[in-house]
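The chain that follows stands alone, in the form predicted alone, written as structure tokens.
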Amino acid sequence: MCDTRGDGRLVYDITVEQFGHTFDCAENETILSAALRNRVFLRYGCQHGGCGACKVRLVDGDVELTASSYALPPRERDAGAILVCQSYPVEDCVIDVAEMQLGAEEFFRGDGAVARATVLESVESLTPNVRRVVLRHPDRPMAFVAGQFVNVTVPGHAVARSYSMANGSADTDRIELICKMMPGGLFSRYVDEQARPGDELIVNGPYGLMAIRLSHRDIVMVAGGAGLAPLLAMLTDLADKRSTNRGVTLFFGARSTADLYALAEIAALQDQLPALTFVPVLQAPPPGWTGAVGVVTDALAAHSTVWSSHDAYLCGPPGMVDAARDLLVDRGVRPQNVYADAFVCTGETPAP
């Protein structure tokens, strides 16, 4: 029931359905904010509505939502889905959080992100705009699910920027991010004329559910700039496992040969995965290319295989991930057999 603070804000009641429990929510406090207070834990990531991660349905009540639209597309948004980070309730709400996954004693057990302090260990660059960004665990190793992704926050700020990562899920000890470079990001400018070996970052996570799951359908990846970091990652796991009885497609698109990347360790895996098959889309190709050319959504429609009988995984930007999710389900895919995982680049941020 709606009640108010002592200092006159009001507050709302937040039930969760699964498992029957009702945390109050202040006005001007997003739910998510208020479940971690309440030590809850509901799933996230981002926290700027940019990942999805903290999807929720919204069954009874009303909230004032101000989530990307990429992030919560009109159909969603229409089906009654929220994302619990940018939701503000207006009235008493109930939720239900089946799609996070959570266990009762996950539920209850409170946030378990711990944050991490790291050492930077290298900087390379991977394309003009690309920088492979990797990170050591001095004092104790990370378990993660390849295709999840960290918060690192820039340093000298208090902010925070997304990164997938890009190495398998067996090497604990290291964090190895391919980062996107922003004209005027906060960590873009870190990375390109501050970063030192030896520095201290803080790394927040893992969070996400892109992960590799389990089925018997062969697979396609489609991957747009620095969106290769997960597929990278998720590859590298089924090349670890021996997990070669699964077709594997993976598309990477980008506008030249200069803004293609990873090209020898994805040669490598192939060594490993033999039914990998890579196929580059450039929408700028040199002369005497013979690959595929244009967007990597037009690579992917003319291709021969029949993509009714596979997984699908997708990483890149919003519009690159709706583009290539409309197709695939128009050819085949089942909607609940699309993954996705779109990246929304941050810019600069007013410094504290």
Contents of the next structure:
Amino acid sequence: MCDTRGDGRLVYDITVEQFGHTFDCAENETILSAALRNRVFLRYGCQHGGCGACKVRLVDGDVELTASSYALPPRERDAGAILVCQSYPVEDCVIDVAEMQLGAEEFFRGDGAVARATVLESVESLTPNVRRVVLRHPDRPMAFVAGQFVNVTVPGHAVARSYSMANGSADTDRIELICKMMPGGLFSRYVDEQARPGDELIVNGPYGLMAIRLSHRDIVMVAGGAGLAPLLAMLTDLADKRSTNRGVTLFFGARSTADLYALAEIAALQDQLPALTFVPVLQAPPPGWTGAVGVVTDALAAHSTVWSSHDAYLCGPPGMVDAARDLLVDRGVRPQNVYADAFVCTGETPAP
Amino acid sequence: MPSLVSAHDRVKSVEWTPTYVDHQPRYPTRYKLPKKTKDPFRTLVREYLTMEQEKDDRLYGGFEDVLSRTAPAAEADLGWLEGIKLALPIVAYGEYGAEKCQSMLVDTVDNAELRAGYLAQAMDERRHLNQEMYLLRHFAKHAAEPCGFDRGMQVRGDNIFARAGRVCFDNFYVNDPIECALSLQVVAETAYTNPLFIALTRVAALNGDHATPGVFLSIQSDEARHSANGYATLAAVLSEPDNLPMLQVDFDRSFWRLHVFMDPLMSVLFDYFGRGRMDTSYNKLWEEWVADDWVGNYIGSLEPFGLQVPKYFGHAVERMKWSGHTAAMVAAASWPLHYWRWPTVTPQHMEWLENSYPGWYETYGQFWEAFNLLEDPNMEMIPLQGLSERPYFCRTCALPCVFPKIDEATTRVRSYDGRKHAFCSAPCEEIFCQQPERYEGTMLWDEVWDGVGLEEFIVTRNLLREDGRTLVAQPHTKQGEHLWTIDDVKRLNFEISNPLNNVTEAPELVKQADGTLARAEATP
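Can you swap the form predicted alone for the form predicted in complex with its partner chain?
Starting with the chain above, the whole complex follows.
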């Protein structure tokens, strides 16, 4: 029942269908923050509507949604999907969290992802505007799944930025993040102007559902810019396992040769994964470039492989991810076998 | 009222360790299981019994009231109901095997949490068996063509396909009890019950059959708890590192043994008896439920604990492409042997098959065109006579060695222990070699009936209708015309034979030190 707190603000009941559990949510509170405040757990990631990790189905009731259209395409929104990090209830709600694949224990245990202190080990320029930031966990190891990301708190500010791990999950004592430098961005400014080895950075996570799914199908990966990070982590894990004989084709879209990076790592991965094909794609190729040219979807379309029996992993700017998804689905990849992680730069996200 | 947890714990506290008898499991397992584990049936005390009572009341009440008054069984698609006629006696054997599996597990696994789950599942399996028998009875009373619904349970052991079904579901209670749990709860009830009890329900409804969905959906609502039993058993087994090497071998075997029979059966039911009314093919459902959900999510979540994708999954992917169509063709070619009728494949249905499986017509279209022509007894021919060679039966899976396609079959013949053995595939040969003692004295269908005339088989197996002349089986579903009689069969002068009799040379399999077999020339 809708009720008011002592201060006169409206309070709604949010019921989680799977667990028959109800918690209260104030009118100006997101369902996610209400759940965490009530010590139950819902999966989440970036907390600004960019990653889609907190997607649930609204079974009953109504919410005011402030999500970016990318993480919640119109067809999903029409089918009743909402992002709980961007949903403010306007009446009592019932949500179905089946898509989160939460166990009862996990749900009732509350938010287990706690802040951890890390130490900055190094910052390396990979391209004019991409940096590799290596952080070490001095106290206790952090287990993660290749494809997941962390939220890094910008030193001196109360805001966080999301970055995917680029190293394999065998490294539990350190993480490598690939960060795109945004002009005027808070974290970008920190990395380029202030960062010193030994700095302490607060990291939350790991988050996200991006992961290599076990399957018999071959894999096509499409990366744009800093989106290569989670794919590098996944490839490292595939190489570590050695048991896989799945073919992998990696497309890496960039503007010019100066924007390509991690080429040595990819070559090393090819030694371990003989079935890995690497296709760099340049929009502005130098004279003499014999590789693929254009945007990455041009190269996907022109490639001789038939994609219909593949699983696809896409990571990059939303426009690239959408275009690659459409093309692959059009070529016969089953929509449910396209796993995507788009990074929405915080500076570009419309304010809620 | 006590809390759910304390009430449930009280039930488990009924467990005791007797001091007056030394309990030795009747079915010992090689696996080590911890004494205390997760409890898969936490809802047992407060909800289970009342919920099941309610479900049974609804199901049987619904049958008696609505179904018999409106007689929908008489209006269902005739061809579809023949598929149900074929499948129900086979599925019922699966329920029987599933119940026996629980008895073994209760006897063997000394763990109160797991036992509570097994006991409740045993009750479920008995209820499912009763429900399926009730459905058979319903169709035997109300279907437009009831003949055959009354025979399936009696003759399934002598049917070439239902016999292979028994060999498949024997895996629920013939082996190490933990391997049986893998076959039943982890493979069958986690990978295969969704297609069987959910998707098949849709096909039934699209074909005007509203009785089968009631039973199947009621059954399906118990399966989530059964797969929870499987998960809890698997988690217990995985918690002991010593178990891992044998677990993977047993898991590989369990998957293949279920796949080889379940997938052709389901494909035949969906793609042929479903009459092309479904908006998706069986292979598409398989991709979703077996490849994506079961391998991708279920095994994927256990991979960090050491479980791998079944070794033979790649073979299964290859075999999936055509095995359902090959099974349908062989089952139709052998139609007089069955306790069901084969519906005509219409031109629209052929178009559906070609659209769903591009390239289908090139391999199978001609057969079905010819099959439709041979429906008239005056043609004096059954498709079996057109086969240049009769296929062998596989010693391991008991199916004809025709997969994935008749002309591209992966068949091999070996000799061992004074007998010849054919295998349909590399995995079936390997599985035989792992446990050769399991097949000592087993008789395949054509070994039992070698040298017997088709007429004698039909008469002695009770495959004639009440008039004593007309065959239960027919190569079409037309009522009252072109009906084959035993006289038509007599004229065919067809004899069952075992093609292995004509094989003169077969490589020898030799026992190794560890009890497994290997090809003689492969040994040093």
